[in-house]
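Here we start with a single chain on its own, the form predicted in complex with the partner chain, put down as structure tokens.
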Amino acid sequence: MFCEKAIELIRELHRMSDGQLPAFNEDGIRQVLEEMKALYEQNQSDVNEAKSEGKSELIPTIKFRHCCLLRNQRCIAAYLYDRLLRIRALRWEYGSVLPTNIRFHMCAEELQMTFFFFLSSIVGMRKTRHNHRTLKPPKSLYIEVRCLKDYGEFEIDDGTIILLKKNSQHFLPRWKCEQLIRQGVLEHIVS
């Protein structure tokens, strides 16, 4: 059936949750474009036939192929736009350097686009000077964390030292813990 390949592209994106970028499906896009080209050529010949020989039975077929073409166009546009939005969100999260595994998943044009994002975000940051990571204020100053591995001694702002041992729980200032949570040493507990 027509347009199936295009739907598959959309489904592929839909399967991956927000924040993840699957590899750029060059094959898929190429197949859809080929299908569109085939449909267009068939339509062209049918239109000529209909005009010259007056075969009005061909008109529904022409209309149908036209709808398929439009649908393919919409699907491809949606696919590319959604990837654009995801890449932009990833740029906000990761800052200036995107991890290599994400870069592999992008095509050449998308990489170029990220460069443009980078430039515009620098301009934006200079204008507003805000930390793009925490747009919402945190609910509390302190959070409860649990230690997942033996880390040793850890110093917090007022100079006191805390011993981070496996399975101990602590109630510490949020900003000091963020780094360790990212590293996987501490786990935030929400009760």
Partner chain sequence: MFITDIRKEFYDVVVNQRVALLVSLDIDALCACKILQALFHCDQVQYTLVPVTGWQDLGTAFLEHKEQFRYFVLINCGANVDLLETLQPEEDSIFFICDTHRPVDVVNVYNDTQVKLMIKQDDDLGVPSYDDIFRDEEEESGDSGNESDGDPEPSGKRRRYEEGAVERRIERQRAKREWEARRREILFDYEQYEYHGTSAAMMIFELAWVLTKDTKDMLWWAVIGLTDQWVHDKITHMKYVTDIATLQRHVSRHNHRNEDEENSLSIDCMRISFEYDLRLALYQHWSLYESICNSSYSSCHFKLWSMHGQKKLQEFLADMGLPLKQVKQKFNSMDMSIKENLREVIEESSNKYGMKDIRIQTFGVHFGFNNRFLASDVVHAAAALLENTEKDESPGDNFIKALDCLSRSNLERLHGGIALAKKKLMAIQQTVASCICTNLILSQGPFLYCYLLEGTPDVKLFSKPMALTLLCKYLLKAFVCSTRNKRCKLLPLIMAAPMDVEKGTVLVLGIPPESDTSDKKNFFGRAFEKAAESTSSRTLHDHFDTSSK
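Positions refer to the first chain, counted from 1. In this text, rigid core is short for the largest set of C-alphas that superpose within 1.5 Å between two forms. Here the structure is a predicted model, which means the values were calculated and not measured. Compared with the form predicted on its own:
- Shown in the overlay between these two forms, fitted on the rigid core, is a CA shift at I181 of 2 Å or greater.
- Annotation: Cα of L172 displaced by at least 2 Å between these two forms, core superposition.
- Relative to the superposed rigid core, L39 undergoes a CA displacement smaller than 2 Å between these two forms.
Complement to the form predicted in complex with the partner chain: the form predicted on its own:
The text that comes after this line covers the one chain and nothing more.
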């Protein structure tokens, strides 16, 4: 009982590698919160009993339960914070559109958080006028790409509109293509 479910949440995250996001364990969180509620209620009744009847032998039990409450609280905070860091890293890696298999492992609140994170990053990029997606400088500014599916019209910085049709090849700015490559629309041709 005491903190076992909370520690299992942490172990679950620890088993996954850094680039992966396990499914949100709503049942585990709920069980930890129910345990915390039960511990709190037991403590409340023991504190009232210790005060009214002067039972000092209950104090070590109360302190132990309180330590368990604090530990459960820290474990849940660590679980949620680690998921937040993983989601943020995946958001930077994949851009504005996360793959379905990653979104499937997220709860509604995490999806909402990624949306607001994306909006705030856009505002920040507009204010600084920098593109912070890649930390390494590109090898070349333009790359050759092949279109894997019909995408339609695609506008580049100079106003040129390019029609991306299946199996067509283009020489485009790298930074404009990276998102479409991640989405599976384009394929980088390495020669």
